[in-house]
Amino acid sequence: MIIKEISNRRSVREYKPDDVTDELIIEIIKAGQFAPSAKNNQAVEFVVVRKQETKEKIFEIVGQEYVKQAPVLIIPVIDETKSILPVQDLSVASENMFLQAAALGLGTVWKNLRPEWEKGVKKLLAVPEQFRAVNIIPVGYPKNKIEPHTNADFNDKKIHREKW
């Protein structure tokens, strides 16, 4: 059931230094790539990026020390002349690599990017200009151990019926 996963789920900005496979980021993506997207358009496209150097350099544009210590970094990429909701698109493609990431026992964590930090990202990855990017993936086996959501966590308080 779904509900496991997504009770894994939690955002790790700790990793161990333990490589992750292509069979594992490819199993990830795919996870990506079978995403909804607005009108069926599957213009999401992916960076993978494992050369420390490169981590280095993403890390000096967006400051987040779990960039450069994640073992592999996935970046969504969407073609804006095929996307008409192209953050919807990326971010609904990202969910799902969250979760799919958790079933394999990998952590994952939404790093946003700012406008600005796109500009530097898209310039050293060089994604083609008619492209969007709106978050990085960090992918690795968390250093501790994830405590999953409870029953506890969930608050019906905040289910509106009918009407708020």
Contents of the next structure:
Protein chains: 2
Amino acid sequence: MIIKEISNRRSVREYKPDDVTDELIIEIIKAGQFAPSAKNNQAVEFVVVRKQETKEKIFEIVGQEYVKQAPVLIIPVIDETKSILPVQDLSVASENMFLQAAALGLGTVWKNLRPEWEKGVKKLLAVPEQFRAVNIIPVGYPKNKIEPHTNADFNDKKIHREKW
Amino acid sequence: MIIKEISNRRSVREYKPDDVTDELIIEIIKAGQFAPSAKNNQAVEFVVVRKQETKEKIFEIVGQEYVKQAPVLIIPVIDETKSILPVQDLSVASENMFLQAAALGLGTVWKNLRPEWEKGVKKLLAVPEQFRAVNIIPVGYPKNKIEPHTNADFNDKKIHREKW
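Can you now output the form predicted together with a further copy of the same chain? The one shown was the form predicted on its own.
Now the complete complex, all chains and molecules, led by this one.
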């Protein structure tokens, strides 16, 4: 039941220092690559950062302790010359990655990149100019127990029948 | 294994006329509600259209035969006074809905709403001005067999280690 993984995906902001194997990172990225994209452009690529030195530099740009704490950071980027909906494409790929990570017992969070941060992070990682980034995805084992979504988080008043 | 549902999610553009129960539609919307949102705004709402007359009117605005053919259309919308990242929030909620639908044997596709179409669809459905819509999600049983993603769709050349 996929609703289990969907319910287990919670934003994680504290990570254990335990490393995450490359095999698991590849499973997460594969999930991202299997996401839909506008006119099937398949133009999302991924930068995987493990070096502490680089994570410290990213922290200097975007803040947030977990950027230094998580063993791995994944930055999905998309070639804007190939996608007409870059933000949407990066977002749906990110959600697949969040869910795959949760299914593997790993935590993630959408660390948003403001435009000025995006510029700095792209420069640091030598990402070509034509690529867009909207977030940084830390990946690691959650420090605290995950409380899954329950039916209490479901609100049927947000469903409108036929019209508003 | 969530990768199975992720692999089975393909964009479906031809639907059987068979109806989709409200129970299943609610499962799909629940998955959308369990998606993350910027600063946990939880401001996504959903319009569910089943009336053929309304689908015909939407078709007149956005085109695409499947808009008339699919038994159900779901239009996720978000209150822009509550979300600082409306496109991202709608996109990740949509991906959860695509995956939950696939897990239920149902097909979906991201029918993009250009700004001029968004205006017309919102007016037709009486969606308040402050809400944003980026897509229409038809839901129905796929007319043709789904070919899941395989490892052939995975490209490890799109993974960059430490920097580009």
